[in-house]
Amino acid sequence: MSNQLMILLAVLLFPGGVFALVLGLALKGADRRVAARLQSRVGPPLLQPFFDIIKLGFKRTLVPEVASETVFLYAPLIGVISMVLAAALVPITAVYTPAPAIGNLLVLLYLLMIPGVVLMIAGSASGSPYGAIGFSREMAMMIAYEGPLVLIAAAVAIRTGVGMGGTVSFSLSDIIAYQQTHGSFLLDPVMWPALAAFCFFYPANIGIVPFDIPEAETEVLEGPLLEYSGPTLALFKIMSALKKVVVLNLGIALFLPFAPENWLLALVVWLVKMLVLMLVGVTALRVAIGRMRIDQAFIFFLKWPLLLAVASLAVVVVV
C-alpha cells in the first residue's frame, strides 16, 4: 500500500475521519449523561449527539440578509477539515503511527488554532452583534491559552530531543518512543509544571464551562453560532466533537502514552484513557464550577498556566 493511500485512509477513516467523529460524539454523549447524573437529573440518551447531527442535517440553512454569504457558509467546513487532518496527526501507541511527513507537533499546533479562528470569522460574517461579542471573547481566550500551549510543546520537544542525543524534536512519534524507553512524562518531575499547565489548557481549548465564554447561552445567546442552523450548525458540532478527540489524544501522546504491545488491548487502554480524561477534566469541571467572566479567564491564563509553562521550559533547559 502506497504511503499516500495510507495517509488518505488515516485522514478519512482511522484515526481521523469517521472513527474520530464517532468517538467524539460518543464522548460528548457520555459527558452529558454523566453530568446529568451528577446533578441528579436523568439526562439525554447516550446517542443524543448523533441524533442532533442527523436532525440538523434535514433542516434548512438560513443565511441572514446582512451576512457575508460565502464566508458564512464555508467557515464551518474549513473548521471540520482542519480537525479531520489534525486527528490523523496524533499517534496512538502500539496502534497507529502517522507518516513522518505529517506527524509533527508544530503542524498540529497550527491546526488546533483554526477552529477558534473559524468561530471568530463566523461570528463576524453573520452580521449579528452577539456574534461580534463572541468574536472578541474568542480572540481574548485564544491569546490567553495559546501562549502556554506553545511553551508546553517546546518543553516536551526539548526534553525529548536532548534525551535522544539531539537538541529539539517536534516529532510526535519520537516523543512517544522516548517515553516508552525512559518512562512517561507523567512520572517525570521535570515535566510536572508542563503537565499542570496542559490540564488547565485542554478544557479551555475544548470550550466547556467555565471557559465557554465566547458561546455563553445566558449572556450572548451562543455568540458566533447564534445565526447558524441546519447543516452548517451540524458542521460546527462535528468540528467540536473532532476537536475533543484531537486535544484529549494530544494530552495522552505528550504525557501518558504507555500501552501494552498487543494492538487491540492497546486500543482499549487508549479508549479508557480518553474517557477518563473526558469525565475528570471536562465533565466534573463543568459541573463543579460556574462560568468565568472573560476578564477573569484572561487573567487566570496569563497568571497560572503561563507561569507553569514558563517554569517547565526553564527547568527543561537547565536540566
The other form holds:
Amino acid sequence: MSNQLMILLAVLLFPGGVFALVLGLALKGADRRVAARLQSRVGPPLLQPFFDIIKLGFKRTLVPEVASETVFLYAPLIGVISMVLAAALVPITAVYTPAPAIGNLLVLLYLLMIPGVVLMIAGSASGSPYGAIGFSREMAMMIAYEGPLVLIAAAVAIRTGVGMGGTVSFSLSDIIAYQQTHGSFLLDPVMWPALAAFCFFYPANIGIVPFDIPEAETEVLEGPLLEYSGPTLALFKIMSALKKVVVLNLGIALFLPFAPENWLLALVVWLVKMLVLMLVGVTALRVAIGRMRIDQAFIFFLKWPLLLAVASLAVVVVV
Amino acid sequence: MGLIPNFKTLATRSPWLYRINAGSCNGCDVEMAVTALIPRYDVERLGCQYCGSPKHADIVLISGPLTVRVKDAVLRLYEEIPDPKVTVAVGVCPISGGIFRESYAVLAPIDQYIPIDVNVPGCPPRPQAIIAGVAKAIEIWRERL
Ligand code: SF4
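Next up, the form predicted in complex with its partner chain. The previous block was the form predicted on its own.
Let us now look at the entire complex, which starts with that chain.
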C-alpha cells in the first residue's frame, strides 16, 4: 500500500507532476532569456513561460468545423499524462529512485514516443492542411530517430548488465548504480559512440532547431498546433516543457549521473547539470544554426546517428 | 485583491501578436516584423511574441487600407482569432486609406468592418510608436480578460 502511495506521490509531486512542470517552464524561461541575450536583445522575463500558460487559460478554445472534436480536445491530455508518468520514471542520483515496478528503460522508451504520436493525431484530427503536413513530417522524424534511440538504450543496458555480471539490465536504477561505482559512461571510451548518437537524438526528440521541422513556424505555421487555442494549446506547451525535463534527465541518467551521496547536494548538482545542458545543448544550438529540410534531416538521421548507434552496440558487445 | 485578478494581471504579460496585411504596401509590415524586433527595441521584453497562427493571437496588428480583394479573407481571419482580443491599426492606411485613399479598389477606413481599438498613425509609423500602440493595446486587453 505505501509502495503504491509512493508511486502516486512520485507521479504527481516529485519528480513528476508539479516539480517537473515548474522546472520545465523555468528552464524554458532561462532558455528564452539567454537566447535573446545571445542575439543581443533584452529578452522576456524569466517567468515568461508561466505567464504564457496563465494567459492561455483565459482564452477561448475554438474547435474547427472540420475537426473531429473528441480526438482534437483529448489528444493533448494524453500527451501530458504520458510525460507526467515518464518524469516519475527517470531516477535522480542519490535523490530519487523509482519503484522497481516502473523504473524501466523500455517503459520509458514507449512513453517517450507518445508525444510524437499525440502531435500526429492532433495534426490530423484538426483537419487543417498544415496539420497534415506536420503529421507526415513528424512521422518521418520519428521513423528516423527512434531506431538510434533503441540502439543507444540497448548499448547502455548491455554495458551495465555485463558489468554487473549478467547479460542486459534495463533497470534505470541499476544503470545509475553501476555508473556510481564504475564511473560515468561519459568517461568510458566504449560508450562514446552511443553518447554521440544521443547528442543527435535529443534535439530531434524535444523538437528544437535544427530538427523542429514538424512544427516549423515559418514554414507550416506550427503544423499540428496551428488550430489549437487557449487551454488546449497550454496543454501542448506543458507537454513540451515536461518532455524537455524527461529527455535531458534521461541523458543525465544514461551518461553522467555522478553526484555526491548527500541528497541535498546531489539535488543541487542535478539542477546545475540540467541548466547547463539546457543552455549549452538547447539554447546555444538553436541560436547558432538554422533549420534543416525534412529530407535532409531524414537522410542525416539514417546515416550518422544510426551508424553511430550500430557502432556503439557492436563495440559494447565485443568489448 | 482576489486570486483571479492577480492571475489576469500576470496574463497580460504575455500578449502574442499577429499581423494581418490588408493590402498594405509592406512598409508598415517591415516596421512591425523587423524593426520592432531588433535588439534596439525588442518587443519580446514585454512578453510579446509573433505567432504564425491566428488562433494563438491576442493582439492583432492590421496594416493596409483593406482592398476589395482581401476584404473577405481579412474578415474571416479576424473571426478565427479567439476572444479576448484587441485590434491595433498600424499606419495611416487603415485610418483613411493613406496614399491610396481615392482608389476604387480600397475600402478604408477599416473600422467600418472591424472594431479598431488603437490607431498608430504614420506612413510608416516609427517602431517606438508601434510599441507604444502595443502597450496601449495591452491596457485595453486587461479590461477584456
Ligand atoms: S501607412 Fe504608408 S507604409 Fe503603411 S501600408 Fe500604408 S502606405 Fe504603406
